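Coming up is one lone chain in structure tokens, specifically the form predicted on its own.
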Amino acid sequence: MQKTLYITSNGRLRRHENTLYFESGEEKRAVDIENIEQIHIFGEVDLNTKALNYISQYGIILHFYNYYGFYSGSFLPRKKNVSGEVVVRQALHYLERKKRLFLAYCFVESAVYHMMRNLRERKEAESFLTAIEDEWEKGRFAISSVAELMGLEGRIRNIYYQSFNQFLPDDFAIEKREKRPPTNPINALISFGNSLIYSHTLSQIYQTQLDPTISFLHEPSEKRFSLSLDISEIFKPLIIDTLIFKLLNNHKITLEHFDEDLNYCYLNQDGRKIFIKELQTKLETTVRHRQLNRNVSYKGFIKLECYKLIKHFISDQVYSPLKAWW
């Protein structure tokens, strides 16, 4: 499995001959560039075109995060795995209303399934689980547009987040979901995790023939890879939320791992390191796949969703979103 490199300290990425180094103060270490798939940069890191060109040769994606640890952008090397036919068919599924709505529904259906899966494990959240089930069954058969679907998904997610108050420590109570900016620790933690799953999903899309800018649930627009937002909906409750529950209920992350700025709350460097370590462990955890009859990592399941979409676009197999069975 190709590795992921996270850089949380300040420094410089520099190429010297045929080696890439990360230099931070007196420390200088070589990067195992042949076995790296993606690099996530949280610190203030300098790099020049010489280093970028070298990184591009290996098809390594760079993801950048701002001072507060939230996603800023990505550097994608020239894509080698391309197919005009797949992109055209992907675009046609966006342009045809019914086809787009079908895919958008699949993403939300999977997300809701995984939200309910998380709550089924917690008796104290039983009433919230019932409320979500009622909202979903009442609303899903009346949907006639993507906008209505997103409205339903938003109402369900509000109920879901309110359920967190039943089983997370009191220090991490949530009144409502705040994104720009998060003003309390629980919202900061959710935003940080969602940023990471978005960039990890983008890395997996990049390795396939899909165009990351053509999406179905989220409206395609300039300056963002909206297909990554679509596919991330499946994995936010499955990977990020379960990770947050584990970290907070086991007191691995506490209030001391957060800093506050003017109307801004964010994970500090120690908190980010803890979260990243646990996330990487989760992404590398494998599950026996029932149809493939082999072990697949959580990261591998993200790529499998991409391949399933390609099969759907070329009319090989109707897309069926992941619903975790384990």
Given for the second form:
Amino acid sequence: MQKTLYITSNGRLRRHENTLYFESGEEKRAVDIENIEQIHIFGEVDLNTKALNYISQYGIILHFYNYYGFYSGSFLPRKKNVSGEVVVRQALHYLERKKRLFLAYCFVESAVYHMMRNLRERKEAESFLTAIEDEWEKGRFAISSVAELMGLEGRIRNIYYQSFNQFLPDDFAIEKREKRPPTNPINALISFGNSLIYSHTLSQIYQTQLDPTISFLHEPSEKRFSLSLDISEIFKPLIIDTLIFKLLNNHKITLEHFDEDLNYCYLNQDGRKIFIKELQTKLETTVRHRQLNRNVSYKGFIKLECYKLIKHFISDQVYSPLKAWW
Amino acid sequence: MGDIQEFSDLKFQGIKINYLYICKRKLWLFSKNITFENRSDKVLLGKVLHEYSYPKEKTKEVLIDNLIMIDILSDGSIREVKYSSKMKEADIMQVMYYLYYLKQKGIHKQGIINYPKEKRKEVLELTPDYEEKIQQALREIEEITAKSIPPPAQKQKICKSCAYFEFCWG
Ligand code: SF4
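Mind pulling up the form predicted in complex with its partner chain next to the form predicted on its own we just looked at?
Let's see the whole complex now, leading with the same chain.
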């Protein structure tokens, strides 16, 4: 499996002859460039075009995060897997209202399915689960636009986040989900996790012929790589939320792991390390895939979702979003 | 430069001939640039380019797709090395296609497929029958790749080792 490198400390990425090094203070570490697919940079890292050119030769993507741990952008090397055919057809699905709504609905359906899945085993959250089910069943057949769908998703998400209070430690009470700036620990955690899943999804999209700027649930103008937002909807509850529950309920992450700045609350370096390590383990965890009869990692499932979209665009197989069956 | 261009074109078509016999869906996907090369393929591609860039070298051994070795300058023959004779028909047609292509340019050669693992080799001559078959195959490639929808996936033994496996069946 192609590896992911996370750099949480400050330093410099440098190419020396045919090796890439990460140098931090006294330490100098060779990077296994042949086997790396993506690098996530959280620290303050210097790098020059020599290093950048070398990195792009290997098709490696760099994701950058700011001081607070929020995604700030990516360096994508010149893309190798390009298919005009796929892009044209992907655009067609955006332009035709019904086709767009179908895909938008699929993403939300899967997201809601995974939210419900997260609550299903929790007695404390029972009433919330019922409320989500009601809202979904009542709303989903009446949708006639992406905006309405977004509204429904928003209402469901509100109930979902409210339920967290029932089973997460008291320190991590959630009043309401606030995106930026997050001013309390739980919102900071969710934002951090969502940033990560967004960039991981982008990495997978990039390996395929999909155009990351053409999206369906989100407006293509919303963010540069809005398709990544769409696909992330599926994996946020499946990967990030379960991770957060685990880290908080096992007290692996506590209030100590947060720093506060004027308007921000954010995960500090130790907290980030714990989170990233746990995420990486999760992304590499495999599940038996019934059709493939092979083990597929969580990261692999993101890639499979991209494949399914391509098959949908080329009229090969109608898209059916992931619904974790395990 | 002209020669180099044509040579790579030739191989491109050669792969299509090969795919036509292996899996029509694979052919369609490949023709739409829907390909999933892994890292090692990319390294190989780099090697191919490298070979093109040094045309002065006497023997050009070119490795494509991790399967095919063309040794075009040796003793009046073009040679392919295959790891196994499983895809025999596809391999033969691919070599026949190279012979056919070269013939269009007035070059007459013999084809050799080596199966080193099986310690066997196959010597191929372009016959009128095969020329006819190649022309038919080219027409069929045209037809398949002109379709707007790919041929549906059909499970066969080779799917398991195909680069499209997860794409087709996931
Ligand atoms: S996986 Fe099977 S069906 Fe799909 S392209 Fe490969 S050989 Fe053809």
